[in-house]
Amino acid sequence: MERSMPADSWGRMAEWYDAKQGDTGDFWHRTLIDPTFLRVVGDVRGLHVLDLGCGNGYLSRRFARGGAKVVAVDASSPIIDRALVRESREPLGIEYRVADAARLEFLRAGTLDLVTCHMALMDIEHADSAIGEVGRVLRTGGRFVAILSHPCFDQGPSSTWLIERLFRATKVWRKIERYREPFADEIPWEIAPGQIVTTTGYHRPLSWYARVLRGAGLLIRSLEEAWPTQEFVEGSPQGPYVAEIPLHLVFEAIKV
(Lines of atoms letter the chains of each structure in order from A and count residues from 1; the text may use other names and numbers.)
(Lines give C-alpha, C1' and ligand atoms only; values in the text may rest on other atoms or scores of the structure.)
Protein backbone atom coordinates (compact mmCIF):
# COMPACT_ATOMS: atom_id res chain seq x y z
CA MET A 1 0.00 0.00 0.00
CA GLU A 2 1.37 3.40 -1.00
CA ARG A 3 1.26 5.99 1.77
CA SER A 4 2.56 9.53 1.40
CA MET A 5 2.42 12.95 2.99
CA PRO A 6 3.85 15.48 0.51
CA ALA A 7 4.30 19.15 1.37
CA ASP A 8 0.83 19.91 -0.02
CA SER A 9 -1.21 16.80 0.69
CA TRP A 10 -4.45 18.63 -0.07
CA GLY A 11 -2.96 19.66 -3.41
CA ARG A 12 -2.16 16.07 -4.27
CA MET A 13 -5.76 15.16 -3.49
CA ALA A 14 -7.22 18.10 -5.44
CA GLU A 15 -8.51 16.12 -8.43
CA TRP A 16 -9.97 13.36 -6.23
CA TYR A 17 -11.48 15.83 -3.76
CA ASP A 18 -13.01 18.02 -6.45
CA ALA A 19 -14.63 15.00 -8.10
CA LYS A 20 -15.85 13.72 -4.72
CA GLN A 21 -17.47 17.00 -3.66
CA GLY A 22 -18.68 18.12 -7.08
CA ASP A 23 -21.22 20.92 -6.97
CA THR A 24 -23.41 19.62 -4.13
CA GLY A 25 -21.05 17.88 -1.70
CA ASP A 26 -20.58 14.14 -1.30
CA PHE A 27 -23.11 11.92 0.47
CA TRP A 28 -21.65 12.58 3.94
CA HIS A 29 -21.65 16.37 3.46
CA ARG A 30 -24.99 16.57 1.69
CA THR A 31 -26.94 14.39 4.13
CA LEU A 32 -25.16 14.94 7.46
CA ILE A 33 -22.88 17.97 7.63
CA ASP A 34 -24.50 20.60 5.44
CA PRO A 35 -28.18 20.69 6.49
CA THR A 36 -27.46 21.95 10.02
CA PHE A 37 -24.61 24.19 8.87
CA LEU A 38 -26.69 25.87 6.16
CA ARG A 39 -29.63 26.36 8.52
CA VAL A 40 -27.37 28.28 10.90
CA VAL A 41 -25.84 30.29 8.04
CA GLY A 42 -29.32 31.29 6.86
CA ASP A 43 -30.14 33.74 4.06
CA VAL A 44 -27.01 35.26 2.51
CA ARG A 45 -28.69 37.56 -0.01
CA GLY A 46 -26.91 40.90 -0.18
CA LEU A 47 -24.13 39.87 2.22
CA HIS A 48 -20.37 40.20 1.73
CA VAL A 49 -19.17 36.68 2.58
CA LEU A 50 -15.76 35.10 3.13
CA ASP A 51 -15.67 31.31 2.63
CA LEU A 52 -12.55 30.38 4.62
CA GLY A 53 -11.00 27.04 3.65
CA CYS A 54 -13.31 26.85 0.65
CA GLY A 55 -11.98 23.63 -0.91
CA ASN A 56 -13.37 23.21 -4.40
CA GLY A 57 -15.84 26.05 -3.74
CA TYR A 58 -19.12 24.17 -3.86
CA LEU A 59 -20.50 26.19 -0.94
CA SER A 60 -18.97 29.41 -2.29
CA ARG A 61 -21.01 28.79 -5.44
CA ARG A 62 -24.13 28.09 -3.41
CA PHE A 63 -23.71 31.38 -1.54
CA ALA A 64 -23.10 33.30 -4.77
CA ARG A 65 -26.20 31.79 -6.34
CA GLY A 66 -28.05 32.88 -3.20
CA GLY A 67 -27.17 36.50 -3.83
CA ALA A 68 -23.98 36.96 -1.80
CA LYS A 69 -20.78 38.69 -2.85
CA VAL A 70 -18.22 35.96 -2.14
CA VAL A 71 -14.50 35.88 -1.48
CA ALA A 72 -13.25 32.29 -1.21
CA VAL A 73 -9.88 31.37 0.30
CA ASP A 74 -7.92 28.15 0.52
CA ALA A 75 -4.26 27.44 1.25
CA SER A 76 -3.96 24.82 -1.51
CA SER A 77 -3.24 26.26 -4.95
CA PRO A 78 -4.27 23.07 -6.86
CA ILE A 79 -7.70 22.99 -5.24
CA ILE A 80 -8.23 26.70 -5.95
CA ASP A 81 -7.26 25.97 -9.57
CA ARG A 82 -10.12 23.45 -9.65
CA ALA A 83 -12.52 26.03 -8.26
CA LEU A 84 -11.38 28.55 -10.87
CA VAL A 85 -12.11 26.06 -13.65
CA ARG A 86 -15.64 25.75 -12.34
CA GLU A 87 -15.92 29.55 -12.11
CA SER A 88 -14.82 29.88 -15.75
CA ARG A 89 -17.53 27.43 -16.81
CA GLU A 90 -20.22 29.19 -14.76
CA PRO A 91 -19.16 32.74 -13.85
CA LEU A 92 -20.69 33.73 -10.51
CA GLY A 93 -18.37 36.62 -9.62
CA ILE A 94 -16.57 34.71 -6.87
CA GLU A 95 -13.12 36.03 -5.99
CA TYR A 96 -10.90 33.01 -5.30
CA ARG A 97 -7.60 33.48 -3.46
CA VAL A 98 -4.76 31.18 -2.45
CA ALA A 99 -3.97 32.36 1.07
CA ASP A 100 -3.07 31.29 4.57
CA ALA A 101 -6.18 31.59 6.75
CA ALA A 102 -3.99 33.19 9.43
CA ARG A 103 -2.87 35.95 7.04
CA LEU A 104 -5.67 37.75 5.23
CA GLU A 105 -3.95 41.09 4.65
CA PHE A 106 -5.75 41.59 1.34
CA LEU A 107 -9.04 42.04 3.24
CA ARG A 108 -9.75 45.33 4.98
CA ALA A 109 -10.80 45.35 8.61
CA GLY A 110 -14.49 45.52 9.42
CA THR A 111 -15.74 44.97 5.87
CA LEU A 112 -17.43 41.53 5.92
CA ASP A 113 -20.93 40.57 7.00
CA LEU A 114 -20.31 36.83 7.30
CA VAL A 115 -17.35 34.47 7.48
CA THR A 116 -17.99 30.75 7.04
CA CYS A 117 -15.53 27.95 7.72
CA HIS A 118 -16.78 24.56 6.60
CA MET A 119 -14.90 21.54 7.97
CA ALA A 120 -11.55 23.35 7.93
CA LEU A 121 -10.75 24.75 11.39
CA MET A 122 -9.44 21.39 12.61
CA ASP A 123 -7.10 21.29 9.57
CA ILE A 124 -5.56 24.74 10.18
CA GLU A 125 -2.34 24.66 12.17
CA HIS A 126 -2.56 28.24 13.44
CA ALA A 127 -6.30 28.30 13.97
CA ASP A 128 -5.95 30.88 16.76
CA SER A 129 -4.43 33.37 14.30
CA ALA A 130 -7.05 32.47 11.69
CA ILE A 131 -9.86 33.19 14.16
CA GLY A 132 -8.10 36.44 15.05
CA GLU A 133 -8.21 37.39 11.37
CA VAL A 134 -11.91 36.53 11.25
CA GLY A 135 -12.49 38.94 14.13
CA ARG A 136 -10.51 41.62 12.32
CA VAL A 137 -12.29 41.44 8.96
CA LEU A 138 -15.86 41.17 10.29
CA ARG A 139 -17.90 44.30 10.84
CA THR A 140 -19.46 44.85 14.26
CA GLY A 141 -22.50 42.59 14.38
CA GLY A 142 -21.09 40.37 11.63
CA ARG A 143 -21.21 36.60 12.07
CA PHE A 144 -18.72 33.75 12.02
CA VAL A 145 -20.33 30.36 11.33
CA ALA A 146 -18.11 27.29 11.40
CA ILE A 147 -18.61 23.55 11.40
CA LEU A 148 -15.83 21.19 12.45
CA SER A 149 -15.24 17.68 13.68
CA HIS A 150 -16.79 17.57 17.15
CA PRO A 151 -13.95 18.09 19.65
CA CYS A 152 -15.71 15.91 22.21
CA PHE A 153 -16.37 12.91 19.98
CA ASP A 154 -14.25 12.99 16.83
CA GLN A 155 -10.48 13.33 17.09
CA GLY A 156 -9.66 11.53 13.86
CA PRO A 157 -7.71 8.27 14.20
CA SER A 158 -7.50 8.60 18.00
CA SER A 159 -11.28 8.22 18.35
CA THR A 160 -13.49 5.34 17.31
CA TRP A 161 -16.82 3.61 17.80
CA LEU A 162 -17.20 0.93 20.46
CA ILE A 163 -20.06 -1.41 19.65
CA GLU A 164 -21.32 -4.06 22.02
CA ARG A 165 -23.96 -6.49 20.81
CA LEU A 166 -25.98 -7.81 23.72
CA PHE A 167 -28.72 -10.43 23.72
CA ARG A 168 -31.53 -8.03 22.84
CA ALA A 169 -29.78 -4.79 21.94
CA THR A 170 -26.72 -3.17 20.45
CA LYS A 171 -24.97 -0.54 22.57
CA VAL A 172 -22.80 2.16 21.01
CA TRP A 173 -20.15 4.32 22.67
CA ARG A 174 -17.58 6.75 21.36
CA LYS A 175 -14.01 6.19 22.53
CA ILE A 176 -11.64 9.19 22.75
CA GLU A 177 -8.39 10.00 24.49
CA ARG A 178 -6.43 13.06 25.62
CA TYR A 179 -9.46 15.34 25.33
CA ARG A 180 -7.98 18.24 27.29
CA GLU A 181 -4.67 18.22 25.45
CA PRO A 182 -4.34 19.95 22.04
CA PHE A 183 -2.46 17.67 19.68
CA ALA A 184 -1.84 16.99 15.99
CA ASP A 185 -2.49 13.68 14.25
CA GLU A 186 -2.27 12.34 10.71
CA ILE A 187 -5.58 11.75 8.93
CA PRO A 188 -5.55 9.06 6.21
CA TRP A 189 -7.47 9.49 2.95
CA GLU A 190 -7.70 6.63 0.44
CA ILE A 191 -7.76 8.48 -2.88
CA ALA A 192 -7.46 5.27 -4.92
CA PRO A 193 -7.36 1.57 -4.02
CA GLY A 194 -4.24 1.05 -1.96
CA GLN A 195 -3.15 4.70 -2.26
CA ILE A 196 -3.25 6.63 1.01
CA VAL A 197 -2.50 10.33 1.41
CA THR A 198 -2.39 11.79 4.91
CA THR A 199 -3.16 15.30 6.07
CA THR A 200 -2.56 16.83 9.48
CA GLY A 201 -5.52 17.41 11.77
CA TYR A 202 -5.51 19.36 15.04
CA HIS A 203 -7.57 18.48 18.08
CA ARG A 204 -8.45 21.28 20.51
CA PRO A 205 -10.95 21.08 23.38
CA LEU A 206 -14.11 23.18 23.40
CA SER A 207 -12.67 25.54 25.99
CA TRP A 208 -9.81 26.36 23.60
CA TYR A 209 -12.26 27.50 20.92
CA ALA A 210 -14.32 29.54 23.41
CA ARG A 211 -11.20 31.26 24.74
CA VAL A 212 -9.80 32.06 21.27
CA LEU A 213 -13.14 33.32 19.96
CA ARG A 214 -13.50 35.60 22.98
CA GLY A 215 -9.99 36.92 22.43
CA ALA A 216 -10.89 37.78 18.83
CA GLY A 217 -13.92 39.81 19.94
CA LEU A 218 -16.38 37.10 18.92
CA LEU A 219 -19.26 36.13 21.20
CA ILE A 220 -20.72 32.63 20.77
CA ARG A 221 -24.44 32.99 20.07
CA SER A 222 -25.37 29.41 19.27
CA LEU A 223 -24.00 25.88 19.28
CA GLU A 224 -25.54 23.12 17.18
CA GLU A 225 -24.62 19.48 16.67
CA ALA A 226 -25.24 18.30 13.13
CA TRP A 227 -28.33 16.11 12.90
CA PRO A 228 -28.25 13.28 10.37
CA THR A 229 -31.00 13.28 7.80
CA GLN A 230 -33.10 10.16 7.38
CA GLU A 231 -31.24 9.57 4.12
CA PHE A 232 -27.96 9.45 6.05
CA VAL A 233 -29.33 7.20 8.80
CA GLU A 234 -30.62 4.73 6.23
CA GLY A 235 -27.75 5.03 3.76
CA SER A 236 -24.62 5.02 5.93
CA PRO A 237 -23.36 2.14 8.08
CA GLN A 238 -22.65 4.76 10.74
CA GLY A 239 -26.09 6.34 10.40
CA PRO A 240 -27.72 4.80 13.49
CA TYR A 241 -24.62 5.56 15.57
CA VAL A 242 -24.48 9.22 14.52
CA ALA A 243 -28.17 9.49 15.38
CA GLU A 244 -27.06 8.86 18.98
CA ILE A 245 -23.66 10.58 19.16
CA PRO A 246 -22.86 13.67 17.03
CA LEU A 247 -19.61 13.87 15.09
CA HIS A 248 -19.84 17.51 13.98
CA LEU A 249 -20.24 20.79 15.86
CA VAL A 250 -21.55 24.07 14.45
CA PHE A 251 -21.01 27.37 16.20
CA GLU A 252 -22.20 30.87 15.37
CA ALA A 253 -20.26 33.77 16.87
CA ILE A 254 -21.01 37.49 16.65
CA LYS A 255 -18.42 40.29 16.33
CA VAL A 256 -18.95 42.60 19.30
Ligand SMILES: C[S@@+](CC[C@H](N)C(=O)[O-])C[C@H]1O[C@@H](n2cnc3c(N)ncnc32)[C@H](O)[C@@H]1O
Contents of the next structure:
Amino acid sequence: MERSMPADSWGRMAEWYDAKQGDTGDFWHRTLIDPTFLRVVGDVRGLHVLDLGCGNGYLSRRFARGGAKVVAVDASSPIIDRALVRESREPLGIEYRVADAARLEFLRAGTLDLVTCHMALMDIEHADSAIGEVGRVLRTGGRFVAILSHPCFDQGPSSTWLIERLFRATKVWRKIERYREPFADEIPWEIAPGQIVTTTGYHRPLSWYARVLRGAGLLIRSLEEAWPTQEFVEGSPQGPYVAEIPLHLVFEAIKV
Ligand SMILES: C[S@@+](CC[C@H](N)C(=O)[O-])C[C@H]1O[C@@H](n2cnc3c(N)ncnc32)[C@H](O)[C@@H]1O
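Complement to the form predicted on its own: the form predicted in complex with the ligand:
Entire complex below, previous chain first.
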Protein backbone atom coordinates (compact mmCIF):
# COMPACT_ATOMS: atom_id res chain seq x y z
CA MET A 1 0.00 0.00 0.00
CA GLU A 2 1.19 3.55 -0.76
CA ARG A 3 2.62 5.59 2.08
CA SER A 4 1.05 8.59 3.82
CA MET A 5 2.00 12.07 2.70
CA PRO A 6 4.76 13.65 4.80
CA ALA A 7 3.73 15.57 7.93
CA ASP A 8 0.49 13.62 8.16
CA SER A 9 -1.29 15.46 10.98
CA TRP A 10 -4.53 13.67 10.12
CA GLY A 11 -2.76 10.37 10.76
CA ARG A 12 -1.71 11.57 14.21
CA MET A 13 -5.36 11.87 15.21
CA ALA A 14 -6.69 8.92 13.18
CA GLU A 15 -7.91 6.99 16.23
CA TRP A 16 -9.63 10.04 17.70
CA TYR A 17 -11.17 11.06 14.36
CA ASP A 18 -12.43 7.51 13.71
CA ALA A 19 -14.08 7.35 17.15
CA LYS A 20 -15.53 10.87 16.66
CA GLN A 21 -17.21 10.10 13.32
CA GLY A 22 -18.01 6.45 14.09
CA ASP A 23 -20.45 4.93 11.64
CA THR A 24 -22.94 7.79 11.39
CA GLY A 25 -20.90 11.02 11.74
CA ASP A 26 -20.65 13.16 14.87
CA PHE A 27 -23.34 15.58 16.09
CA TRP A 28 -22.29 18.39 13.70
CA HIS A 29 -22.18 16.03 10.73
CA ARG A 30 -25.50 14.30 11.50
CA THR A 31 -27.52 17.37 12.40
CA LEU A 32 -25.96 20.17 10.35
CA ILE A 33 -23.54 19.12 7.61
CA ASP A 34 -24.90 15.87 6.19
CA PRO A 35 -28.64 16.44 5.63
CA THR A 36 -28.15 19.11 2.91
CA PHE A 37 -25.17 17.25 1.41
CA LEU A 38 -27.02 13.92 1.21
CA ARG A 39 -30.07 15.59 -0.32
CA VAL A 40 -27.88 16.98 -3.13
CA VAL A 41 -26.10 13.61 -3.57
CA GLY A 42 -29.47 11.84 -3.92
CA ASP A 43 -29.91 8.15 -4.77
CA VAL A 44 -26.59 6.39 -5.40
CA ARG A 45 -27.95 2.93 -6.31
CA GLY A 46 -26.03 1.47 -9.24
CA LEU A 47 -23.53 4.36 -9.39
CA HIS A 48 -19.74 4.07 -9.49
CA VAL A 49 -18.70 6.52 -6.77
CA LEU A 50 -15.38 8.00 -5.67
CA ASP A 51 -15.35 9.37 -2.10
CA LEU A 52 -12.42 11.79 -2.02
CA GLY A 53 -10.80 12.55 1.36
CA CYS A 54 -12.97 9.79 2.82
CA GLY A 55 -11.63 9.87 6.40
CA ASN A 56 -12.83 6.81 8.32
CA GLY A 57 -15.23 6.07 5.45
CA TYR A 58 -18.55 6.45 7.22
CA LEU A 59 -20.09 8.06 4.10
CA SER A 60 -18.33 5.60 1.77
CA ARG A 61 -20.07 2.85 3.75
CA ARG A 62 -23.39 4.66 3.57
CA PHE A 63 -23.05 4.88 -0.24
CA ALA A 64 -22.06 1.18 -0.49
CA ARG A 65 -25.04 0.17 1.65
CA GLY A 66 -27.17 2.30 -0.67
CA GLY A 67 -26.14 0.14 -3.64
CA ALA A 68 -23.12 2.08 -5.04
CA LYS A 69 -19.79 0.61 -6.10
CA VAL A 70 -17.36 2.70 -4.06
CA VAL A 71 -13.70 3.60 -4.27
CA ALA A 72 -12.60 5.70 -1.30
CA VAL A 73 -9.38 7.72 -1.21
CA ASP A 74 -7.55 9.49 1.59
CA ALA A 75 -3.97 10.76 1.81
CA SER A 76 -3.53 9.49 5.35
CA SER A 77 -2.49 5.87 5.72
CA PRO A 78 -3.50 5.62 9.46
CA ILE A 79 -6.96 7.00 8.58
CA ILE A 80 -7.40 4.44 5.79
CA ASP A 81 -6.23 1.73 8.24
CA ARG A 82 -9.20 2.66 10.47
CA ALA A 83 -11.56 2.46 7.50
CA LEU A 84 -10.12 -0.96 6.60
CA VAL A 85 -10.76 -2.22 10.14
CA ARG A 86 -14.41 -1.25 9.71
CA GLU A 87 -14.49 -2.87 6.24
CA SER A 88 -13.14 -6.12 7.72
CA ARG A 89 -15.89 -6.04 10.38
CA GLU A 90 -18.62 -5.36 7.82
CA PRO A 91 -17.41 -6.18 4.29
CA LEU A 92 -19.11 -3.87 1.80
CA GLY A 93 -16.69 -4.29 -1.09
CA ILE A 94 -15.28 -0.75 -0.79
CA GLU A 95 -11.88 -0.26 -2.44
CA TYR A 96 -9.82 1.96 -0.11
CA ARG A 97 -6.72 3.71 -1.41
CA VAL A 98 -4.07 5.87 0.23
CA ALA A 99 -3.43 8.61 -2.30
CA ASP A 100 -3.19 12.36 -2.75
CA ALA A 101 -6.45 13.63 -4.26
CA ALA A 102 -4.29 15.58 -6.72
CA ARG A 103 -2.88 12.33 -8.16
CA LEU A 104 -5.50 9.74 -9.03
CA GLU A 105 -3.62 8.02 -11.86
CA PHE A 106 -4.90 4.59 -10.71
CA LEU A 107 -8.41 5.66 -11.87
CA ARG A 108 -9.20 5.58 -15.57
CA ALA A 109 -10.50 8.71 -17.30
CA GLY A 110 -14.26 9.04 -17.79
CA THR A 111 -15.20 6.01 -15.67
CA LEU A 112 -17.03 7.41 -12.63
CA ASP A 113 -20.66 8.51 -12.23
CA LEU A 114 -20.23 10.51 -9.02
CA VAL A 115 -17.34 11.99 -7.04
CA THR A 116 -18.07 13.18 -3.51
CA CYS A 117 -15.77 15.28 -1.35
CA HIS A 118 -17.13 15.71 2.14
CA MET A 119 -15.45 18.33 4.35
CA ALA A 120 -12.05 17.80 2.73
CA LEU A 121 -11.59 20.30 -0.13
CA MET A 122 -10.42 23.02 2.25
CA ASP A 123 -7.91 20.53 3.72
CA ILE A 124 -6.40 19.55 0.36
CA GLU A 125 -3.24 21.49 -0.43
CA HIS A 126 -3.40 21.20 -4.22
CA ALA A 127 -7.18 21.42 -4.54
CA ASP A 128 -6.86 22.83 -8.08
CA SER A 129 -5.08 19.65 -9.24
CA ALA A 130 -7.54 17.52 -7.23
CA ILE A 131 -10.50 19.19 -9.00
CA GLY A 132 -8.65 18.65 -12.29
CA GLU A 133 -8.47 14.94 -11.45
CA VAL A 134 -12.18 14.89 -10.60
CA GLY A 135 -12.90 16.33 -14.06
CA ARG A 136 -10.69 13.67 -15.65
CA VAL A 137 -12.17 10.60 -13.90
CA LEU A 138 -15.86 11.59 -14.24
CA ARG A 139 -17.81 10.47 -17.32
CA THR A 140 -19.59 13.15 -19.31
CA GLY A 141 -22.75 13.98 -17.36
CA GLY A 142 -21.20 12.64 -14.15
CA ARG A 143 -21.51 14.72 -10.98
CA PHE A 144 -19.11 16.18 -8.44
CA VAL A 145 -20.81 16.93 -5.11
CA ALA A 146 -18.75 18.60 -2.39
CA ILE A 147 -19.41 20.17 0.98
CA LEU A 148 -16.77 22.40 2.52
CA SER A 149 -16.30 25.13 5.10
CA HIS A 150 -18.11 28.12 3.61
CA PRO A 151 -15.44 30.23 1.87
CA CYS A 152 -17.34 33.44 2.71
CA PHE A 153 -18.06 32.80 6.37
CA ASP A 154 -15.71 30.14 7.70
CA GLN A 155 -11.99 30.52 7.14
CA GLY A 156 -10.90 28.55 10.20
CA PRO A 157 -9.33 30.50 13.06
CA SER A 158 -9.25 33.76 11.11
CA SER A 159 -13.05 33.96 11.20
CA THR A 160 -15.26 33.98 14.26
CA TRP A 161 -18.62 35.00 15.71
CA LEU A 162 -19.10 38.46 17.11
CA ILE A 163 -22.08 38.55 19.45
CA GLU A 164 -23.35 42.00 20.32
CA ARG A 165 -25.79 42.23 23.21
CA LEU A 166 -28.09 45.20 22.73
CA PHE A 167 -30.80 46.51 25.04
CA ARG A 168 -33.58 44.24 23.79
CA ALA A 169 -31.83 41.96 21.35
CA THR A 170 -28.69 40.07 20.51
CA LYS A 171 -27.03 40.71 17.18
CA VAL A 172 -24.90 38.04 15.52
CA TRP A 173 -22.08 39.04 13.22
CA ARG A 174 -19.51 36.93 11.46
CA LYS A 175 -16.02 38.41 11.39
CA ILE A 176 -13.79 37.47 8.49
CA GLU A 177 -10.62 38.91 7.04
CA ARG A 178 -8.46 38.63 3.91
CA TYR A 179 -11.37 37.11 1.97
CA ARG A 180 -9.99 37.65 -1.54
CA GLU A 181 -6.59 36.19 -0.86
CA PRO A 182 -5.97 32.38 -0.85
CA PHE A 183 -4.01 31.47 2.29
CA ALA A 184 -3.10 28.52 4.47
CA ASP A 185 -3.77 28.48 8.19
CA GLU A 186 -3.19 26.10 11.10
CA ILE A 187 -6.40 24.47 12.41
CA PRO A 188 -6.20 23.25 16.03
CA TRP A 189 -8.07 20.07 17.09
CA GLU A 190 -8.23 19.29 20.79
CA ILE A 191 -8.13 15.50 20.78
CA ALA A 192 -7.83 15.23 24.59
CA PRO A 193 -7.80 17.87 27.33
CA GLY A 194 -4.76 20.01 26.58
CA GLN A 195 -3.63 17.81 23.67
CA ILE A 196 -3.78 19.74 20.40
CA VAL A 197 -3.05 18.43 16.93
CA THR A 198 -2.97 21.00 14.14
CA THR A 199 -3.85 20.40 10.51
CA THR A 200 -3.48 22.88 7.65
CA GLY A 201 -6.59 24.45 6.16
CA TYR A 202 -6.65 26.37 2.86
CA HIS A 203 -8.90 29.36 2.32
CA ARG A 204 -9.88 30.14 -1.29
CA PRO A 205 -12.56 32.64 -2.30
CA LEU A 206 -15.79 31.47 -3.93
CA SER A 207 -14.73 32.74 -7.38
CA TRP A 208 -11.60 30.55 -7.15
CA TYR A 209 -13.78 27.43 -6.90
CA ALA A 210 -16.02 28.50 -9.80
CA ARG A 211 -12.97 29.20 -11.99
CA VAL A 212 -11.13 25.98 -11.14
CA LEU A 213 -14.29 23.88 -11.62
CA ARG A 214 -14.90 25.46 -15.02
CA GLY A 215 -11.25 24.81 -15.98
CA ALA A 216 -11.80 21.12 -15.16
CA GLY A 217 -14.89 20.92 -17.39
CA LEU A 218 -17.24 21.02 -14.40
CA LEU A 219 -20.23 23.35 -14.48
CA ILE A 220 -21.95 24.25 -11.22
CA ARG A 221 -25.59 23.12 -11.29
CA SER A 222 -26.59 23.64 -7.65
CA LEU A 223 -25.23 25.70 -4.83
CA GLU A 224 -26.63 25.16 -1.33
CA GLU A 225 -25.74 26.35 2.16
CA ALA A 226 -26.20 23.63 4.77
CA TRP A 227 -29.38 24.21 6.78
CA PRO A 228 -29.21 23.29 10.46
CA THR A 229 -31.79 20.79 11.65
CA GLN A 230 -33.96 21.69 14.65
CA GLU A 231 -31.81 19.25 16.66
CA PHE A 232 -28.71 21.33 15.84
CA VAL A 233 -30.41 24.68 16.51
CA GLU A 234 -31.56 23.46 19.92
CA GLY A 235 -28.57 21.26 20.77
CA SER A 236 -25.54 23.36 19.83
CA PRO A 237 -24.51 26.67 21.42
CA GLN A 238 -23.87 27.83 17.82
CA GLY A 239 -27.27 26.58 16.64
CA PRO A 240 -29.12 29.93 16.61
CA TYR A 241 -26.13 31.66 14.95
CA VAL A 242 -25.83 29.04 12.18
CA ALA A 243 -29.57 29.42 11.61
CA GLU A 244 -28.70 33.01 10.56
CA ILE A 245 -25.32 32.60 8.86
CA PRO A 246 -24.30 29.34 7.12
CA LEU A 247 -20.90 27.80 7.80
CA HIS A 248 -20.98 25.16 5.06
CA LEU A 249 -21.30 25.38 1.28
CA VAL A 250 -22.48 22.49 -0.92
CA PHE A 251 -22.04 22.47 -4.68
CA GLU A 252 -22.98 20.04 -7.39
CA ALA A 253 -21.02 20.36 -10.64
CA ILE A 254 -21.65 18.43 -13.84
CA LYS A 255 -18.91 17.13 -16.15
CA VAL A 256 -19.63 18.56 -19.59
C1 LIG B 1 -12.08 16.80 7.90
S2 LIG B 1 -11.52 15.26 7.28
C3 LIG B 1 -13.00 14.69 6.44
C4 LIG B 1 -13.04 13.20 6.32
C5 LIG B 1 -14.39 12.63 5.88
N6 LIG B 1 -14.73 12.98 4.53
C7 LIG B 1 -15.46 13.06 6.85
O8 LIG B 1 -16.26 13.93 6.51
O9 LIG B 1 -15.47 12.54 7.98
C10 LIG B 1 -10.45 15.70 5.93
C11 LIG B 1 -9.77 14.49 5.29
O12 LIG B 1 -9.06 14.93 4.12
C13 LIG B 1 -7.90 14.13 4.01
N14 LIG B 1 -6.93 14.81 3.12
C15 LIG B 1 -6.22 15.94 3.37
N16 LIG B 1 -5.43 16.24 2.31
C17 LIG B 1 -5.68 15.30 1.37
C18 LIG B 1 -5.19 15.08 0.05
N19 LIG B 1 -4.29 15.90 -0.50
N20 LIG B 1 -5.66 14.01 -0.63
C21 LIG B 1 -6.57 13.17 -0.08
N22 LIG B 1 -7.07 13.33 1.17
C23 LIG B 1 -6.63 14.38 1.88
C24 LIG B 1 -7.41 13.99 5.43
O25 LIG B 1 -6.50 12.93 5.59
C26 LIG B 1 -8.74 13.81 6.17
O27 LIG B 1 -9.07 12.44 6.32
